[in-house]
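Consider the single chain below, provided in structure tokens and representing the form predicted alone.
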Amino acid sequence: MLALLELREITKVYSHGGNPFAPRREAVKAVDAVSLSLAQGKTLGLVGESGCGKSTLAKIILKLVNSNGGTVWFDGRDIGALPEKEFRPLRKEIQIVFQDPAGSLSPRLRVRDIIAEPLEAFGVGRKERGARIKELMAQVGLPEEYLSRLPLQLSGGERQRVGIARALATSPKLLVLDEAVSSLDLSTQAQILNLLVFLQRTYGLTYLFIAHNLSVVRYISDEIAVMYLGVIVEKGPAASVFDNPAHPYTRLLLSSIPGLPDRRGKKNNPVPGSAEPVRGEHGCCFYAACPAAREQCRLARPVMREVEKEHWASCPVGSEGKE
């Protein structure tokens, strides 16, 4: 199956300092040689703790920030190399749903105007806009009378449905869902996830689902990529990554899910402080926090190897330490 989205060795470096209080400028790799692919009609779950580079990667895909290296291929085109004038028509094919529906919707605009914005931006006429807006409201399960309401007059779940409708307005091929359900209560999360599954099956949408909630990621994802300090440490089919995690960091993340049983049926408990984001100076990015670290991990950066069919991990010793 051909990839709709393909990332090849994407790197993003930020520098900080250079002021009277921190005169020395230091470089930080927010994204470090990330390579991923996402097939049409599938969902890739990108997981990792806050600050690992997930949102930066999303911004690079959306061309909101430029990478320092690597290429982004979308639908057979190297979009990273396109100037803004040439990329602008493609923006309607890549849309985003934000984490906070209250913060991402203008409090001064009514629902009708919020959904109409992207349609106006791409030159859709008034008559066509009206019909499209009503169609989108039905798709996300909101009554038409909500079109005259302000965001503050809606619940959190209803606001997020408006955000999804806005993202769908231009009939995109790819939706980037950046922590799209993390600010919602559990029952509302389930409703929004079921809506996303329905929309994907009905319209053949492709999702990049960014989250730190592993239970949510497992429910919606076909494949999972685990990110730590800008590096993809494990990736593969969702069932394989969850049932047979090969990297120590992935296993620590899974152990933090309350009540999640391991392969022997024993429930795991969180390991306090064992997965703190401390960057190793050499070799493996997880070396400083890894409970299974060895001398070879400090000296050389591990490469991805296939531990099962289409299941890859960057740990040469992790699988050896599994019980």
The other form holds:
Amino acid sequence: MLALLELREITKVYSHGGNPFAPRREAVKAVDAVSLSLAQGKTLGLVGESGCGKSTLAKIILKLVNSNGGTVWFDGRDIGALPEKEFRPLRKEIQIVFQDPAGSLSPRLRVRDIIAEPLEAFGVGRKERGARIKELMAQVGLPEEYLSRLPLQLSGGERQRVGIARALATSPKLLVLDEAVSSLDLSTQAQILNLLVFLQRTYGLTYLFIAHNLSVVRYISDEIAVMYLGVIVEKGPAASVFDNPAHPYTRLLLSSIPGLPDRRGKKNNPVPGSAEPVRGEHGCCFYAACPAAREQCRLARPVMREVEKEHWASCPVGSEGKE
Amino acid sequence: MINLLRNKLTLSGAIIIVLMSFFAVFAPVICHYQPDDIDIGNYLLAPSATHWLGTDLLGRDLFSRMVYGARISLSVGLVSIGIAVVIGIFFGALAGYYGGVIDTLVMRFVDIMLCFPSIFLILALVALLEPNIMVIMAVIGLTGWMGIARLIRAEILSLKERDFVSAARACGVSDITIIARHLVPNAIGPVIVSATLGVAAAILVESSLSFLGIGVQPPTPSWGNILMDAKSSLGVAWWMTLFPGLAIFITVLGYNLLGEGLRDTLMPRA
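What about the form predicted together with the partner chain, after the form predicted alone?
The complete assembly is shown below, putting the previous chain first.
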């Protein structure tokens, strides 16, 4: 199948910026040679703990942040290299929904103006704008009288619906959902997830679904990618990754889902080793915390290998490493 | 707004300002005399039923001069701070949003401007230029925007990292629109407070300049130059110093009270 979005070897390093007066800090590799591909109309779930580089990756795709290396292909074009001027029309095609709906809506703008903003930016006339806004409100299930409200006058779920309406305004192909349901309570999460599934089916949207909640990811994703300290450690079809995790970190994540006992009837494993993630220059990124670590893991960086069809993991120990 | 006026001190500040503005706006209706009607026969009369606040050395009615003076003092205060706010928001937003070299250049320029003791800078500028009311307003405005620029910059530095700015950028919204629609309106609270307090300061500066004789030029009355006239008859005509002094004092107090009230309402954490 044709990939709508293809990331090749994306790397982002945050350094101290070359300011001679700034305190010296070590450069941080937020995203480390990430390669992913996402087919049209599918959902890729990107999971990993806080600070592992998921959101940075999202910002790179939206060109809110520039990467230090690698290419981003969208719809057959290398958008990473495009200057902002040429990329601007493509902004219509890629939209984002943020985690915190309170922070992603301008507190002084009314719902109408928030949803109108992308339309205005792309020169949609006043009349069509009004019609489109009403259409969008109906699509996300908000009553029209909310149009003149301020974000503060809405509940969390309603705000997130406004955020989704804004993202859908320009009829994008790709929607990046950066922890889009993580800050909502459970019943609201379910509603928003159902809304997202419905919108995807209706409009053939492609989702990059970023989350740390595995149950939610499993529900919505076709494919899963697991990220640890900026590195993709495992990726593959959702069922395959969930049922047969090949990387120790993925197994650790799965065993930490509350209320879901380990398939093999084992108790949850606490993270062994160092609690503070250690970034090694050479070896495996998970070395310090890995229960199955061996000497070779410290010395050489593991390469991705195919565990099952289309299911890749970067652990040489692999399935033998299972306890 | 209602919360704001619930505080008695803030309310009294607001009442003072409304009252003073009322005098200034309706000056021709309120006054029985023209502010520059000279009546040599009736010089230095004490306050009475005909001349409420007495008369000055040239027999001009002090009440009328004070009321017309309010027009000058208040408009100098408001216009000069208006100028300062516009310049401050412009430079502050530029520095905060773009950062980097622009930020360094703008903020170092602010530091340089702040190095001059402003009253001497104003004195020097006014001495070079023609001292008239326009020049006074411009000079006070041009030397008073730095604090506002710093406030705006600091607010924008934190606001621009918020998701709604990223969302706007992802939607293809231009920088100017982001600054004007998303950043400045959310950063304006501290500026309103600072501007309100700034009006009080500007009124004082104008009065000082006029008192020194390089501000508003006679015969146009301003509270500062009435005080200057009063100097020579300090021993015999107490009303000539007391009332303009009180007017300045009360107006400045009014703006300061309102400013502090605004600060408590708009910046509850500070």
